[in-house]
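Presented as structure tokens, the chain that follows is alone, the form predicted on its own.
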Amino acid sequence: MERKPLDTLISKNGLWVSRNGRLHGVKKCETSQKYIRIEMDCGEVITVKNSKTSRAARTLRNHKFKKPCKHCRLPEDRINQFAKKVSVKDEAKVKVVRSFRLEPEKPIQPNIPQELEVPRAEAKVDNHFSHDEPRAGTTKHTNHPIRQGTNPAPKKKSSGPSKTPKKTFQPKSKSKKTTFTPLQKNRILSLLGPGEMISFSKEKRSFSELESILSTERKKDIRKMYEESRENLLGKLERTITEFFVDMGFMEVKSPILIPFEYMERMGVGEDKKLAEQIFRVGDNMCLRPMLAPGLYNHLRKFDNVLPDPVKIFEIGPCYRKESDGNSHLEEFTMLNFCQMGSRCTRDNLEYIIGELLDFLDIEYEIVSDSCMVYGDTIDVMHKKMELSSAVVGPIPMDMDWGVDKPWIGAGFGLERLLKAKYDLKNIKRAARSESYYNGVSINL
């Protein structure tokens, strides 16, 4: 007989047998990946593991049981059904609310001028044709021999070249043009500063000329970042951004970035889910962190009963995905993540705080609803169309497998995004960790 897990056997019988052996109706179940909240007819509340192998799951195989619960009055032809271990067609279900949506997530497709476009790498640029080989479609000229039986117009004798043009494919133009190489527009469009912004089809200085103008005003904008602040964005932002909850009254965590992979079950990512296959794996049981959140919900549940009400934490530090390229996605990033556990945890104090930060950070944003594959529904805070955070009020089923049974409110926020947004950056790498740019500006010059 094939082992089924505890919730498959719950939902297929629609039914329970507590360790006193006393039948019950399950008006209620909920799974996460490790527990299950099981809610009787009635009015008992249990929390059980999801075993393939434990009593609960080996009596509602065999079908044992001593006597139906009085109160939940299950009626007669259900027991006896439940006994004589009836076919499936015939068997009472119950519905099981999974708490986790593994869709694949719609990368933001930033809104980019066509003119600043790049082109595919093996697109060429080829704008004339040679006089030597024929344009496809038409017939290269040569000499044919006199025929004979003809006569031949005499030979006016040239002292010098022939005057008349020879015919060519090349398509007139009213203004001269100049073209680029795909290469050469990508190095063009790496040295344009934050806010420029370059037609390459109207463009008449030739691509040294170009290239030099720009590289000599990126050397000008360095130098005036070294004498007036010589700060990181980046490592201001964080800076700005701790001060900012530090006054609000939550305590910076510090979590490792090397954790167990058994923590990424846990949020709903194992082996078999295909978010699995965004994470660097280290060695056979451990893993770069692609979140902060199982750093935050190990904090809360050491920290209840030992902080005064509400608990809140926030932790900013960086995290890894192996993420598709992209003006808005990074492999290495850096998070902020904060969360506030126990009293008022309402989505009204969630969207006061996410508006206080941005309003201190000067971003314009709105906020929308959405799902998310880990926590089901959250609130999205969007800047144009560019995801910023994505916010949640809980609690969720999946806090049962971190020891957390409070309400909860929290978000996450990008900070190379939020660098992006705030100074109008063309590309999400001109805001990261790079040996290219400097606060957005290349340094390869």
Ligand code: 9VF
Given for the second form:
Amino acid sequence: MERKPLDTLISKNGLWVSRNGRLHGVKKCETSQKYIRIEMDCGEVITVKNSKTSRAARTLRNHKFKKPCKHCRLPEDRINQFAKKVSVKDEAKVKVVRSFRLEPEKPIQPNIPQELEVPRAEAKVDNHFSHDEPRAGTTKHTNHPIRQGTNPAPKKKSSGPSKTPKKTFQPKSKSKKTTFTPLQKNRILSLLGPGEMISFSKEKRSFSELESILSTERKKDIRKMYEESRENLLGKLERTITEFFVDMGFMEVKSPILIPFEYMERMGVGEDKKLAEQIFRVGDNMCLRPMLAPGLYNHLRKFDNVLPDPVKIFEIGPCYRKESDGNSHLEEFTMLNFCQMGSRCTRDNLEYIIGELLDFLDIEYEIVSDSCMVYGDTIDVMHKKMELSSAVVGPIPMDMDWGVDKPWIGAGFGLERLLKAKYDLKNIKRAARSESYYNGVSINL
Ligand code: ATP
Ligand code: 9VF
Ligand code: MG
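Take the protein just shown as the form predicted on its own and give its structure as the form predicted together with the ligand.
Up next: the whole complex, starting with the chain shown before.
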């Protein structure tokens, strides 16, 4: 026999059995595409998925409950009828109102995030955009000769998650150790604040106890952000860096995100190349840009006979790459690429600009040498084991294909990686465009 959906069962019985077995009278019931909002006689309101197979549907079908809710004041005969498995047929006690969209006020099941955030060593990701050669020529960059004696740019007050020392959740009760399923661990890890840690092996509180404590903390965090700054960290970083480069005499550029695939061929990433597999193709001829260089090349060429020497431009915006997952890779990320063409295009000047930017952002870094298939030799900027940027001193043979014939310097930075470094985030997903985190804090609450 066809099983009835939950909303039909509710309207048939006019009753609801809560998770703890209380039998409630239903006052009002609204149904959307996916959810049912139920108002009980006692005033309690819940929103649940309209599922045929849920616990609630089973209990209503089997007429199982522990005891009636005192505050609903259900008449004795209704309780007895339900207990005797007699449905109040054709007596639709509760009118089901159908609406198109009804967002759940509170999902019954915690929304388990997809990613497994179990702490692990920096995951190695297949990376076709750069060779995996051993890093060489490491130089600590705390005292760059050119930067000595220059006035550091004013440090701005940060309104993001604080970089306070890591807190550890200490077990409080003396009861025995709790074991957590991988899904539960995942949920708890996603609920930790940006700087917090937990030791599951020592934890004595139950999953639901911990989940509830952490959810309360995260709600406080989000409310505090709403009261105090209301700025999104990624948006704010883009604005801060824009101001920095505009002040340094660079022109802000916004070029298309949807570009001809031919641009990628001209960047040396033709269809036959391995790294073409990382590109999101759109239709036959277009793709989502995996880098900012093509748009910047075109601007350099066009501005060359317009602007005074040297031409200084930068762009900040979304880029897309298919990546096998990792703690520092996103498929949708935000790149900053600045470049200068003409005079003063030296490695020293490139390192000076990079140093000024990272000092301004208060992020520690070191410079190492690397190479990649697009540019050949690169100067990579590292924060611990994470690459913040690849920088290049041109000219390079590819310039010819873009009508550019002057020396240049340039560097590409990932903004989410800058945030991950600055706020010591566990996973780059916390810094990304997201529906799961706001400013590094879970919003699945
Ligand atoms: P990696 O070797 O870490 O995969 P890459 O060398 O391929 O990076 P570049 O092409 O040099 O990356 O891009 C410049 C910068 O853009 C990187 O240094 C990094 O900060 C950022 N970036 C690149 N790919 C990603 C990504 N998938 N997610 C987040 N940031 C990225
Ligand atoms: C360095 C990373 C080729 C003269 C317009 C500027 C650079 C940046 C490398 C970047 C990329 N190159 N994501 O070039 O600044 O292009 O792979 Si231009
Ligand atoms: Mg690189």
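In this text, rigid core is short for the largest set of C-alphas that superpose within 1.5 Å between two forms. For clarity, every value in this text was computed on a predicted model and none was experimentally measured. Numbering follows the first chain given and starts at 1.
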{"query": "Threshold 2 Å Cα movement between the two forms for residue 355, core superposed", "finding": "no"}
